[in-house]
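Next up: just one chain, as structure tokens, the form predicted alone.
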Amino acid sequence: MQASTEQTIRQVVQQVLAQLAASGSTGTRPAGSPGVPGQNWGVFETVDAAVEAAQKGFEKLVRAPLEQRRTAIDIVKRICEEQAEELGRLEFEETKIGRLDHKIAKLQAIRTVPGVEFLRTEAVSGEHGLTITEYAPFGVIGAITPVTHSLPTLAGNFVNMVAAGNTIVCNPHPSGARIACEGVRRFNKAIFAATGLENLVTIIGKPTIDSAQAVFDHRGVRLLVVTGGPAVARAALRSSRRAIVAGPGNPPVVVDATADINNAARSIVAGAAFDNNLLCIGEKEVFAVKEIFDSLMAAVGNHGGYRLNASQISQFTAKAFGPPKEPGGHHVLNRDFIGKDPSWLAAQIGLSIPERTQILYGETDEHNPFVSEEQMMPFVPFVRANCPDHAIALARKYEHGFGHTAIIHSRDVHTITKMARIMNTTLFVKNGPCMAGLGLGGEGFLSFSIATPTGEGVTSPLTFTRQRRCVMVEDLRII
């Protein structure tokens, strides 16, 4: 069954990819366009230099034909798809978290991020004239990217933001800076060769907390887009700039007595195993009603889970978390455990388990730190609930009001509807793995920035535009 589950995970990730076009035009460099020997290709030492270059890039982009935006976007998508194995390996070697095959899959999935096709013009005509509403760019966008998906987040943001006519200055997470810089160099070099456009994305080569703050405060930055944990989200929200913030999540799963238990188990494993549960949308804790609890636990074991007993969970929890620094505070996560393989995690408590194991799991009570903390590792705690209402109440409590993601396995429409209303999350997935909420195995489109604190939701090119209303006053009716 483990081989079947691994195949399921791969299929979920690749369903959309299988439908993609085999090729796309990248255009050619304009006649007479010179090479740029020695250019840094968008990597800068200071925020001032990066913003200045991105501003000059914006001034060229805003005058360029829309077709050149399409060309630039298609180049980034093709690089991510065709060089996914090399770039994914570089990211995996630098960050040392997650799974190599899923690093590669995330880059390949950039092909599904929407581009200029999302832009639209709205028109209203009547006795008093004609009004056209267009979606215009902001200018230079300051982006903060996470270590969990360094290059995929940058590339996905590029597609969305450049489609809307913006340029980008990026301050990556320091632990994922090398791969982010390598991506920026490759993108800019290929785009210049094809279009003559320069510095559509710039990046700080050696990012720090100070450089992130400088991006937040820079007068040349018109909009902030921040993907990261609670601290960076709070910093962005304090900025005087408008901020689109993709903040933390702690997605709960509810399973009731009407659920397809086999599908629920398979989906929980697939979602929690993806990139070793680094996804902010990943299944972090499960609340299952007592009638089906034991059968669900057995089914998870049939789909690639390795069950820990109470003693083993106690040992593992003590290794994964330290005590709160202050009474009532958060448990301190052992960051060495983030994104590690299940076999590595099991070895920390003296267990030798099959290398192909997808997740660790076991029964806990609601007070275990794995329930309350967004832990980003492939261990899933299962908590026994008295009834669906109890399970939903626990889900609401431990989602912490982030409004990010919640998941339910049920065939009772009333229970599904009740949970949707109570949770009020940006993503609400029913009877599938978390990735279905981003178009991987479900309908919809992909984005690596899900803006929950500021309410924009799954970002698209329209997220990074401002409305411009153009009005002509006159009797223009012809009918």
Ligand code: NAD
Given for the second form:
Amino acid sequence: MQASTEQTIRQVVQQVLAQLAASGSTGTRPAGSPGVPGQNWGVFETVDAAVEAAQKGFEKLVRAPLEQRRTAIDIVKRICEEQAEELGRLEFEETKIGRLDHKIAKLQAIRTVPGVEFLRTEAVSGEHGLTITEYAPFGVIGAITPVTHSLPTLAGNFVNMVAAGNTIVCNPHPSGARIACEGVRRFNKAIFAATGLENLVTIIGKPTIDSAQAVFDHRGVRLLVVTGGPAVARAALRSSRRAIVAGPGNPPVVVDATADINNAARSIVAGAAFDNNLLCIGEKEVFAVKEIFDSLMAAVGNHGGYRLNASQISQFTAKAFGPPKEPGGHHVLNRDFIGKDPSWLAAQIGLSIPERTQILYGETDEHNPFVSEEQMMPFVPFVRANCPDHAIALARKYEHGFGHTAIIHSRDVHTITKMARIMNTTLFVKNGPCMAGLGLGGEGFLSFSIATPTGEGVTSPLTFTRQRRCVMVEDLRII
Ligand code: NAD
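Alternative state: the form predicted in complex with this ligand, after the form predicted alone:
First the chain shown before, then all remaining chains and molecules of the complex.
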């Protein structure tokens, strides 16, 4: 009787809190006391305060029933889905890169990130007894997130990391910090209302390179998860703390003479156009064999590509890249061009193109910087290769050994197998767009952090767990 009264009171309190959270009210809690939900809902000025709050959040989470992890994850997925239009627009307005429709789609896709269901206890029984292996959390995880998918990466990391029982302190990219903070506030508010759990994710409100370094070095951070480009990947690999590094890519596409040319063209356009080619897995350069090169170029035009001629390509390249800082070094990418629409890019060389254009493309040789650099904009260079082996060799050269993503369009199983072995990438997609590698149009699940140099692959809740073995000698085996 008493238990059911308590349950009813708890339900009523949770409903009231949920209504307060939904109405945006901060409730009657005193403002200003550290870590009190309602004061900042997880947004902090200093790394020390953010880690302390995430640690307290962890201590509560670790004692909470598994069901509450499920509730927290369901809330994050629901917010991402139901508020995708508003949050996607906020991210687009703040970062000014990519495409609004795809910002929304990335948030809606968070529902396909795996959660608690991935944590299956393993058991071995025999005449010596029973041994189980369970998946335990680390504690507070330090997450560094990119501007290319600020809230989607944070939300995807949340689902994976909280499913595994961890809490998070996030240092977002400064140019995507406002939307990341807004997501953190919404997540924490709704989770507190439903479960009483606090600060499952905390965030630095005004992040800098120094605050990123402070997260790297903080004694309260048990594990680092870094999603970003070459500089931050190198910094994380040098860190004394264990780091899971989701680093840069420059995904090549090979098309051989056996390919379904129409499907290859459609897939290349769909992948490279997605969020204006901001995806680290996106098609960045194509090596097509000479037999089908011209028909592939024509087919790309039929699927929303706008072809630039040689002189337009050289004008455009000169605007998109500066010369290398040192001889033989990297061409310097003009960051104003990143993630811009094809029509905006074309206008930079005085071209007016149809609004519905998905990508710009054209024939280049392998020495054009669009081939070697991760351009993150919807211009795709196509290079003529002599044969499949030549195309694969070029793909290998310009993937730079990142071990990230490679794509092939072919019906020849020997060529496919050969390229898979040679490239040795984390994702290898055949006969589809890059997104198929993350379960969007292919089998498998989604994550926005694909751990490449450190080898964990497409991250899942299991990536963020410690394995603990528990052994009973002789007893507990019942057959
Ligand atoms: P970025 O490297 O500029 O920034 C990523 C994050 O690292 C930001 O939070 C930034 O503030 C921080 N940062 C940058 N330099 C740092 C340093 N020296 N020390 C500490 N922190 C530092 O990358 P971006 O432009 O935001 O994102 C695009 C890059 O990220 C591309 O290279 C892309 O391939 C890569 N990426 C990889 C994955 C993956 O899963 N492997 C996913 C998304 C993006």
